[in-house]
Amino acid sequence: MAYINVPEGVPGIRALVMFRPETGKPLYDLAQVLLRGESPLSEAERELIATYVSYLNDCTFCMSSHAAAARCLFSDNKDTVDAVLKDMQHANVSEKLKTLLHIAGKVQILGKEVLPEDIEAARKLGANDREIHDTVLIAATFCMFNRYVDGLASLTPTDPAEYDAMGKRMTEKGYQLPTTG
């Protein structure tokens, strides 16, 4: 039970957004152009950096529907998802991925540990201003998100399918601030 009250029955960030509407338009707003907008990031690694991120701060209901959303745009390489988060290293994704996601992973711990070389890497396998600045933003946000979510013990569904409806709906819809559950 969330600690605020919320509309009932609804999970996660849509609950709290659904009770304070002008906060969470902006926020909503945020999640679009950073997930969905121009980027020379696919909007499948947007959403796999966002649920890295969300799985390192143990959001699950962050992590889960990132990762449906994810899974539905990786759409015949969807099991990238699962690869990354159980082993990122060893995931079947490009070493530019990688260093973006080691940075995003950096970011969930503290701005200040990414480090010049942890930027040189990234370039050096060809990631530019644009994809190293969008996966720092990516990251900052989700820590922002997750700690919403989790510090106001938002709903957090324990079905998959759920979460599988969630992603198809954000990858469909893209993030809209909703007016029911």
Contents of the next structure:
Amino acid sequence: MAYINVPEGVPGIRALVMFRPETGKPLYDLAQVLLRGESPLSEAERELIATYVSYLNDCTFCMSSHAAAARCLFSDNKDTVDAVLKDMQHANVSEKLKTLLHIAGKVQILGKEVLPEDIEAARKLGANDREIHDTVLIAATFCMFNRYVDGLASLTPTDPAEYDAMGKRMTEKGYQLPTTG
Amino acid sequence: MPHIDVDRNLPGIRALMAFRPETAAPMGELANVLLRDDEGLSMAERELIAAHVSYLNDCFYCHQSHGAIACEYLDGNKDLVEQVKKDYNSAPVSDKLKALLSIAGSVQKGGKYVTPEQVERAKTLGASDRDVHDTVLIAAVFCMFNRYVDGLAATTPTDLSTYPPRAKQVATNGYGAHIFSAKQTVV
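Return one more block: the form predicted together with the partner chain, after the form predicted alone shown previously.
Below: every chain and molecule of the assembly, starting with the one above.
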């Protein structure tokens, strides 16, 4: 049960932003612009970074929901998502994306873990400033969302079908502040 | 040197926000709504939580900036700010705030480190659900800001005299777009 009196039966971050919509609004706006706005990284790649960081932070709700969204976005290559979570370095993604996921993994530990050589490795494979910026900010943002959700012990569904429905909604509608569960 | 090509005349997060105004806008709004609020927790208490978490995350720019802003709200009591950052248990702050700082410290490690006992203790000492919510969210938000700043190796002024002038501006005008767009001389 959540640590605060949030709407009953509403899962994850949705219950928290319904409890306090004033902060919920900029949180959803940030997710929308960062994961759905213009970027040299595809929506699938950005959701994958979000999923990977949430996995490293052991946040079941965020990992499962963003993994579901990433699977929808990767469509025919949806197995990529689970392959990355299982063994990122050997997954069927570009070498460039691996270097970005590596940077995201460093950010998950702490900002200062990102070293010039990590950035250099990504640049050598073609990553530009915007891709590096978006990778670091997505990773940092999920270090926030993960802590927000688990730090208040928000409801985490255990039925995979619930996450599939969330992933579909996140893919089709993006991130809009919820007013109902 | 920053990892990406940002304006060298802007310190810390401000250079990053100027690099990408589209993501800066909701982040500025979030900081404003969450930190510029006196309901339940005072603005000083909110900045103390932010400074403490930033200190735990070893983010020099953020703990100096938010420590300086807290100082503005605390009539310049720098000693109190430093004490809360490093060892709040021995600081002359309320037991309720100590209980909330303990929750913030757990959030810094990871969401699951927060225990029902910690929350219960804070509530026994008078914390409302909203206070607990805001504490967890402030701590989580600074786990983001700190990583954003250090993860891109944003410029961090080492001259401590550069922080209070900026803090005065925030204490007067709040957070928002002006944070990264206003002209300033702090390097």
